[in-house]
Amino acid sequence: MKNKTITIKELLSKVKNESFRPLYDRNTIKQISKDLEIFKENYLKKSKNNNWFVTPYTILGSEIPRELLYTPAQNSKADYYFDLGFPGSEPFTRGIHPNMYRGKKFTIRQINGFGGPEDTNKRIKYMLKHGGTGISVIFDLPTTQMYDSDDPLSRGQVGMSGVAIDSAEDMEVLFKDIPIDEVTVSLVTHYPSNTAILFSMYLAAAERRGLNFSILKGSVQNDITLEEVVRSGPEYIPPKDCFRIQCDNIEFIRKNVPYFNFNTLNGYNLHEFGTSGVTEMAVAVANAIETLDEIVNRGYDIDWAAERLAFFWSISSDFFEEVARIRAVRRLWYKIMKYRFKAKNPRSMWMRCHVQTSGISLVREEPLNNIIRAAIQALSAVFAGVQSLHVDSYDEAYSVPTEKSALLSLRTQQIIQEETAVTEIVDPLGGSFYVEALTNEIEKRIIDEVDQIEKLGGYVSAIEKGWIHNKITDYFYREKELIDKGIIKFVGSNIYKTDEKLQPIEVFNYPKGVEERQKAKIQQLKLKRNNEEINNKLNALEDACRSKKNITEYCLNCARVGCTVGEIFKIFKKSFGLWKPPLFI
């Protein structure tokens, strides 16, 4: 046996030191690029399909071509400090907090909403009891479209797919015995008009409990995109007036409810309605730019305004695209705030976001497969460094989640947080040649679409001209065609279908008599309130709508005296008139 003069460890260390080439050294990059071309040429000679580039077709995907292999050559101009940096530091690509989930876990914020306010109150308490760390409330179709439960247009829809709210009294019942002074509350108000109405009712209910507005924390959506583009209601106010209400809400909330996110720019519903992930983010960013321009024009400091801005994204099934999208828009938003708006407060430069797994990716066939889909989507959101998360329940392809399925979605988040160790590392996919190249490509594509919107005269003008409606129509029809042809695949639905009869799942049963109860409550409210006071407050609101006054504070005055959702919306329609979206012209 030969004498050992050097250990394997020592030998390999010596070899590496002798041949060491810095990864991003210019000469190293040149050599990798040459070798990559040789590798590609040899691969393509042996490949039958000549498939170095493949375009993934996934539900709500952006169809960005992907190479077979990624190396430093595809990201040769990377600048660590300009493109990545450290978490909690510019450009925030790697996260907005230095220690991310080690310091504060992402908020588990499952959506609740069905039946009357007393029904949803019980579900909220159930979710908090089992470990939910935030509250999110969705409203039924009549409430969202701003009709009272006794309106003929509401018939058959009261309490379906959300909770019915007609007045501040209903808000009191909805949050009865729930510590809204301790836990954050997300009100899924969607529209600016609905935000002015429902958030005012939330504030009136909090006021009746003796709570000061300054301690309330949470979010409203307040997004013109939802009211003028995604909306399925029969009556629309004009975009310029809708945008004015959006900004009135921001101004009022920032002044009076300082810890509430006054604007959760909603990419989620737009994405689910029918756009690519790139368009989802470009539209939200363009809306945010125009909104902040208006707030600054009203005389407010950009840092004062922007630090409570938030975003809401849809997370779908192209795992690495979803990680890269969040990272890309976080970096882009930092650049916009720093270089376009000259913000100085780092918090103003944060792209803070809530995400929800994709509802449209849930299918009725073999619904238990939806558990897997939602879990994978949730994991990509966590890898991307989001602030709060909702995981869709497997039975949402049928109806509102049952208590059992809602608990399973809650447990999915808790398992990710507590059992996988993925939250112990900040930006675990950062530095991946693939993820960094994809992040750069997505950022470029978002910028290109924002540029198109700006050249149309800004986001409100883009809505008026039908640009976004056309984007939706084109994408929706193409997506449907790809699904019908089986190019976009759903396991158990359009591929790998089974002939076996599967065990039926438990489907949620809506509470009975909700519509009758809500109608009775409205009737009782109208009998006991002061009608002269009601008329005075509604008339004052109409005057505010027709002048330059902030309408949100007048909506709050209406909520305080017992005006209903439908009564306030009638004032908006009377004051602003109605508008026909381009799709229906």
Given for the second form:
Amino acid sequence: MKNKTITIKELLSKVKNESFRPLYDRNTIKQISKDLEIFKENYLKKSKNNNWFVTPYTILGSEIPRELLYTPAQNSKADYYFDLGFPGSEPFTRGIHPNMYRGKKFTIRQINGFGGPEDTNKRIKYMLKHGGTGISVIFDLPTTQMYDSDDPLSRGQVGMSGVAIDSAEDMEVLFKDIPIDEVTVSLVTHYPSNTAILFSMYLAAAERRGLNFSILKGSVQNDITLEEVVRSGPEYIPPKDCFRIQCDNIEFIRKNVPYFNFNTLNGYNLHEFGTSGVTEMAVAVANAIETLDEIVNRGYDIDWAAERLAFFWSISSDFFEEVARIRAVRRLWYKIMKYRFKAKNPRSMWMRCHVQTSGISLVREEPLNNIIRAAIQALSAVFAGVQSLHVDSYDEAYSVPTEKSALLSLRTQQIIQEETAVTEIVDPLGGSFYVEALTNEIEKRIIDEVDQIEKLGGYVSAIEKGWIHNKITDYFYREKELIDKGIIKFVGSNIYKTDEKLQPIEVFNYPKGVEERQKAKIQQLKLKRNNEEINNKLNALEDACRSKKNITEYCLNCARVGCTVGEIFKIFKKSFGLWKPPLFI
Amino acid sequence: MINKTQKINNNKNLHNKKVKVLLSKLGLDVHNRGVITVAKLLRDSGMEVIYLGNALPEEILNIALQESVDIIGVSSLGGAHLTLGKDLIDLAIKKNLKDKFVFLIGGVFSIKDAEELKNIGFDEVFTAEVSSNRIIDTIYELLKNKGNNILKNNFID
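Having seen the form predicted on its own, can you show the form predicted together with its partner chain?
Now the complete complex, all chains and molecules, led by this one.
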């Protein structure tokens, strides 16, 4: 971003619709506008309390004021070809594929991860057996924070809220007898640092199975936002080094694992952490722009690089807003790729995304209500034309989902696919006066926030300055107040509350003995490894970190000989030093 | 409901003593939205808040002593509440500090685990649905009831 003198907002304001073809007849629009004013006056006259605009307060909502009624008058500048077009064609507002779900249904990708690799392996197989069509794996706290299971810091947390992985061996066990050459695998690695480590272990495991990297399909997250902003951890490397690892991963994966999405820009965790739906997208887009700039600076062609970029969004409760948000960012991403990066390959203009229903919207009281919340959110995601979906389980207000509740989430997706017929029609809400007006408004607001970030000197700079940290704190503190006051409503919790005490529900119990098992495995691994080889590979990695070499390939060499997660992270800390993130409060 | 915040602010002027709170994420847990919200809430209500970030029980107790806090609040949403939570209380008992501080824990727990945390010895267990007022009221209630002499004289019943 730094090397461009013009911001996205300035650039896009210059993009003129050369051959404006109004969707609605000019005279008719004039008539409707007049009549709408009369309608409005009558409505407002009826009662003093009537407001034409109402601002919805919903969890993680954008607080965009809504009119009572939408007509062509609020879409007077609509141009079908310029704003919407056909699905699979520019500007891709209606979807990235011409036939959308008739061609390929959205991937049913429920996230899994708990206990040791053996435990999660069983759960993955269970989900696939019941009709899951994609795999998604989340790692436990020590693995995510890059400590080994035998580290004193890991005590009591091994296999908690994710699966414990210490080495490539564990990765082999995790995917044992699972056809990773056929099913797409999403590794929820979150940070650039642990993407370099864990994806290397995944590749080493695939290699040991005799699988060629060129057939592996899936995604990693690899997102600086997660490592430096949406995280609480004991040790952070500086943002600029983290950003470099993000780009090293991209470069390496693009060259060596061509069907893997090298970067899933994660709006989800940021949104859930505490930002509006607009900021969620503005930040991810700003991050994507800066990342692609760096890849281009490294000498690569934009079309070669960009076609493997993906996004991950959180879908919350304001039904139409969620549909409009996804459509808005799909159009905006196309514009950025076309006008800012001058991409030619349509694939690089696609905003492909995985989405997950909102975890923060789940409520402890009357937890079965969460089934309804997640189903409604999932439906809006499908109306928006997303590529892949996870539906949260109702018991996640208490713990990791049980097998039973995970199955219910899977079934929710299958009911939408098989029983409702909504997947037969592309972009079914396209053309709705309301949804189109909202899509335009949201796109405008995302551009405004991207503009703010660009003017701060770009995304990495916005992190270093604490801009994003402060924005988050302000947002979620205010949101807590709105919930306390009952302005943001949760049925059964702050509205229609019953006096009954919370009834215990069946919740997930973590398998026992995982920590001991993982510790024993590390000990065995360390006995059988070639220590000289280990030291050589770790030293080579340190050298790569300190020079300009691509660190990911050195991480792969470490993973191949049996280095552990913690050993590799130690090299990062030693080479880059530690960073103190801006104070939140 | 009596507004204790108001009350303590008045007393604060009399005794020039602020309630001091140490907040921490327990272990490696990544989720800090809740604890930051609580930190800001307590600070805005007139307490002095020290936020430690991620720490283990030993460090938490050491800092609590060093800073002479009244309250220790830990946050856990990652599933390690029973192990590390118990470690914290056990260590406090061992060091004879259990009565020196009010111990609070917040996070995502099953109903059974929330009860278990009270049995382990936490003075109060907070989950997501708790209101801001309730957190503040509980803190003053506990300070009073625990026989903690820091604040005992501040309350006129």
